[in-house]
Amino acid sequence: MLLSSRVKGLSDSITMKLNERALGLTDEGKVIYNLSGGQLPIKPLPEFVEKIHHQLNFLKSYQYSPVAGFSNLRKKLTRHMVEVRHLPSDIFENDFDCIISNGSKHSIYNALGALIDPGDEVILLAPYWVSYPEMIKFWGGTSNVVRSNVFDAFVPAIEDMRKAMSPRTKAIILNSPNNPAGVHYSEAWMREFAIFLKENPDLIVISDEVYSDITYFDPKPSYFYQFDHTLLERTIIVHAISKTLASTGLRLGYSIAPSAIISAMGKIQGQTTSGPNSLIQRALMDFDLKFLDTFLEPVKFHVRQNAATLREKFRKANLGHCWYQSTSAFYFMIDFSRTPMFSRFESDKDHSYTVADELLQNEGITVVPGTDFGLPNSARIALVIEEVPFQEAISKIVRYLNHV
């Protein structure tokens, strides 16, 4: 069968696989702890899901929306998202517009399409998300990776940007809290990002901030428009429901920008996917989204309490030279290169995907090989299982990555 060379190109998404085969493993009666996962193993806010069974009773709910989705939920999601930066509260009233699609991956792919020509490069923060290099790709452009180091808890250094900058540099990805590394960008930070961004005119940001919910450490996250609006002008915010309200499977995310971005945009999604889902939409229309605080503290709690599992039992092992504070999201990621497991290997090569074969075969742990986040010889893991579960599974970690 001749298949486009366009399709060829790209890679499975390795997290998708991973997530197969544990539960696969698991129905096969293996005992497999895993960390693969990026999604919380909970249930969304009861009160949610009573307003999607409330909805059920609509003729409306299924049936199309609008390419764009509902206008008074984007107008909802619009103003959630001006309160929760702070942001004047007519900030978007003029020249901007929220679109709604299936998940933040399809919003993301949709700016992209929007933005590249064949040849255009966007500037890309390893470690940064697996889907991110491939959408590039398959729109035609190039990607031009910034990589940071765990010597500085993955947080790149604005100078390695100001140097990845070209002629055909179109956009940069910025994701925080960030997807794989669990941590995001300090205030200082993001207000020296900003002065980069004025420095380049011509610069477009996607700044997906799918996790900035899911904060276990102050000081919150916060971005580089809330301290020069005029950068939105030149901004795709990405959100989404999936890990607030623990709604992965129901692939509802949204973007604000420009106006002139979200028709572009709409024209993608319009001859692709069409409107998302009107059952879902109907539902978070009438759900009090303040209820998402509420919820999310128990979360935040699990999570920080499994961090703490992790640097305790990463000091008690010596390995504390490979530790670093994750503050947000729900990752770690691992740095195998430093550990004594990793003098069986050649340095000068990436191994992710032997160790994590390994650790799923001898130990019955799925990890996500850090080779397609950009970060070689590492792993992410996720810190959302049970409490006893994952304390067994960073023992059987720990125990492996001190084995010579």
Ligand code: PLP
The other form holds:
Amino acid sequence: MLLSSRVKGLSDSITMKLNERALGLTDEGKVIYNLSGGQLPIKPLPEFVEKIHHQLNFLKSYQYSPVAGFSNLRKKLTRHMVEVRHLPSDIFENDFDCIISNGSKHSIYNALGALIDPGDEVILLAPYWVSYPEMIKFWGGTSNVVRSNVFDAFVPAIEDMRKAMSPRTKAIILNSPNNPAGVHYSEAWMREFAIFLKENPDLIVISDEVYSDITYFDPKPSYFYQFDHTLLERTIIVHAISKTLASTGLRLGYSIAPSAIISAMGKIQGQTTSGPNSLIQRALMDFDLKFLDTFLEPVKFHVRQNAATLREKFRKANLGHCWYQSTSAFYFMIDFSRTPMFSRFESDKDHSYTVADELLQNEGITVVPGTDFGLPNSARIALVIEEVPFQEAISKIVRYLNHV
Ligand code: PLP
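Having seen the form predicted on its own, could you give me the form predicted in complex with the ligand?
Next comes the full complex, and the chain you just saw is listed first.
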């Protein structure tokens, strides 16, 4: 009764709840295969950790940073983006800015706050990251969902976006590489997306690129604005160190966008959280980003191997129709709606929660139900656990899917 209707409308994070249940079962002595994780199970680069140690010695590391973050770091991150996306060196020199926030979730939240009026629509491409609809709702907007399916490797059709446009559509969130599908959209797709944006000159894009460094299948991700630089005038590029530097707990994300949008995001940030973590910003300022090139190599190799295990096990178990080539991030979506075990269920309803529950209770495996990603009758698994337990977990999943 005491709570605001705004907060009552929000959902809890399902991943957190599942983790708690899995921890409870582990305490009871059960072997649990945790495939629900959203982070890399490794420590960041020693060179980065060293920089954090070093910065512990300075008073400034413990004091407020400017609201938008230290300007040197904002410039450094902007330069880095220009380099890795092969943009003209002066592209962000005028009328663009960068703001550092407490993780990219915070960046996206602020960006939506800067853009959305109650009643505005935001196009989401399903499967989408669970937090987008909740954040849109929080700011009074509504999600307009464009769906994709396993047969298209979860790549949405641009034509469906054209159909989804309405007079209230304000923005679209693009997330390539995608969580939860574990794929990135091709260059041809991005070129077509750029055309679609040209047809819709008022549409703003939030380009969530937090997984852009984790790709294990060529060609590497490309982005629509690389093919038409004028599109940057209505794009908010979002990135973070969470996945790139295996530092989810250090909470540092950033956005590059036209100055007017960054300034509005800064107003929200200034009146809510203030500037981001000074210590981590200073360590990052000191850190040579070229180390990133090699840091993720072993991770990518490992994820690629687990993805190959998945393909083999699905193929041998006649589940080839549930398989697609994942290419990036570290997730895979299992669409179980065409597997033998699904005959137990009413086909016109979503049973993702029941299946996640059965997998945990019967097989000791945690997965994330597809419901919250906007993909009914599916489950997200992470491809990051060690090879042998991963093989065991997939054998159990395959047996479960084929059991009537
Ligand atoms: N965007 C996507 C697609 C994610 O999967 C996540 C985290 O899992 C985030 C943004 C937020 O990451 P962070 O707030 O840790 O930077």
